[in-house]
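This document opens with one chain alone, in structure tokens, the form predicted alone.
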Amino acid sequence: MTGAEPAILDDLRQLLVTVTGRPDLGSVAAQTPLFGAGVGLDSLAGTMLLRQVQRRYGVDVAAEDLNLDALETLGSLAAFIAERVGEGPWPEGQGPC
């Protein structure tokens, strides 16, 4: 885990709450699957999450990970983002809030 990853995980949890309207996702574990029996994202919520990730971090997950393996779990998404943005600083309006 990089130094940026815990902050990204926390930020992704808040993005999940915003995208889904489900406050219970604010404490979801890193190993929780994003689709299916885990968080239970559908394609629309997944698209909205990826849009927020791109806005916040400047990372286009769909373009850089054609198989979307980064979306397996919350932790895999955080690691994917952390690899691309490093420790920061992020451009204004991007990175963990």
Second form
Amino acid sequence: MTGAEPAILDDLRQLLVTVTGRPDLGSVAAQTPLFGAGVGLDSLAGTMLLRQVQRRYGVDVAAEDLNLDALETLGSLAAFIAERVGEGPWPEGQGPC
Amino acid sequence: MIKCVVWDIDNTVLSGVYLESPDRLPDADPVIASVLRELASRGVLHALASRNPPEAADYVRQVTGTSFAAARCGWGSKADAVAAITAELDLTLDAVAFVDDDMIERAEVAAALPRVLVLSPEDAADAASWPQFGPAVVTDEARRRAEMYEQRRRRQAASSKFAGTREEFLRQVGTRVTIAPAVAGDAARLHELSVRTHQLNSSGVPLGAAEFGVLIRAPGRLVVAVRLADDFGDDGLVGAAVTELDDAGTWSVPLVMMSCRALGRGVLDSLLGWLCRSAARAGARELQVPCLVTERNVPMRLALAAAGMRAAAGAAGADGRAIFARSLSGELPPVPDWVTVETVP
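Can I have the other form now, the form predicted in complex with its partner chain, not the form predicted alone?
The next block holds the full complex; its first chain is the one shown before.
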């Protein structure tokens, strides 16, 4: 795990709350599957999450990951992003696009 | 009454993408250009919200001959842009409509600002005849179509207030999904869906009504039509799948498509779950969905991934398609109990 990963994970939890409208997901575990029972990430919430990730970190997960395996859990998504940016989230409005 | 329409630029006001064609900038969409003029003549204001450099707004002014009361160009959210424009023009959100070809952008704005009337470009062309845009004459048909949007707005408002899971919300509002073999009378609507769906379309190839007519009758093929309703209203035929029933133990699904009306309402997940279970019941060992891999249909790829389907790495072929497949042994994706299946052979 790189130094930035915990910060990215916290940021992703907030994004997940925003795209699903479910405050209870603000404390979801890093290993909880995003698809299927529990979080139940669907194509709408999933696409909104990927777009937020692209805006904030400049990482286009869908372009790099054909099977979207990065979306298995928030932990795997955080690791995928950390490998590519190494830094924390960009300040609002300053991410590369 | 709508006093201001906020327009997206790429593939909405322009028939193309501004930044993708620097040598030959895209023309104005002729239908939207006439809607802009018609609404302006009634005193409706126009504004722009776009992920483009500010020059794009100047270009749109020139090419449409329309003046825009406000423009927000940048990488922020469209919901923020619409809210900022509403404040700048001293309007209330009920008096604002937003038009974008991208259903995810529309969903984001609808979720953040449920009082805004959110339209696709196809529907914006029609909307000029709706009562809330102040036409000289309002037909019963226009009133009926405007009411469908009002239903969506009420559903969105209820969804935004709901605290539980999406599944609980869908159950509470009486969501009903019906999966049934398509009949000849469905061909025209299936054609319309195949032309209009981009983000939830696996093949990316539009088919004519006559082609659907042939597929519906063809032996060894199964075309299923998916209908959707809930306590807010009936959306009718919103999606379909074309399946090839292979004797060798594989069901291949060359087309899955779903209307944006079904987005976020569990319909595509239900259809994929049903396809897995039907194929398994028929003795197939694998389900395959060849899917065009594009930037636009990421929502379709997400639904396939959620149904446990995977493609071989680097598998997108020369035609841009990858075959997403899953084994039909073990645990299959669920079909919620609000899904009704009419007799399928």
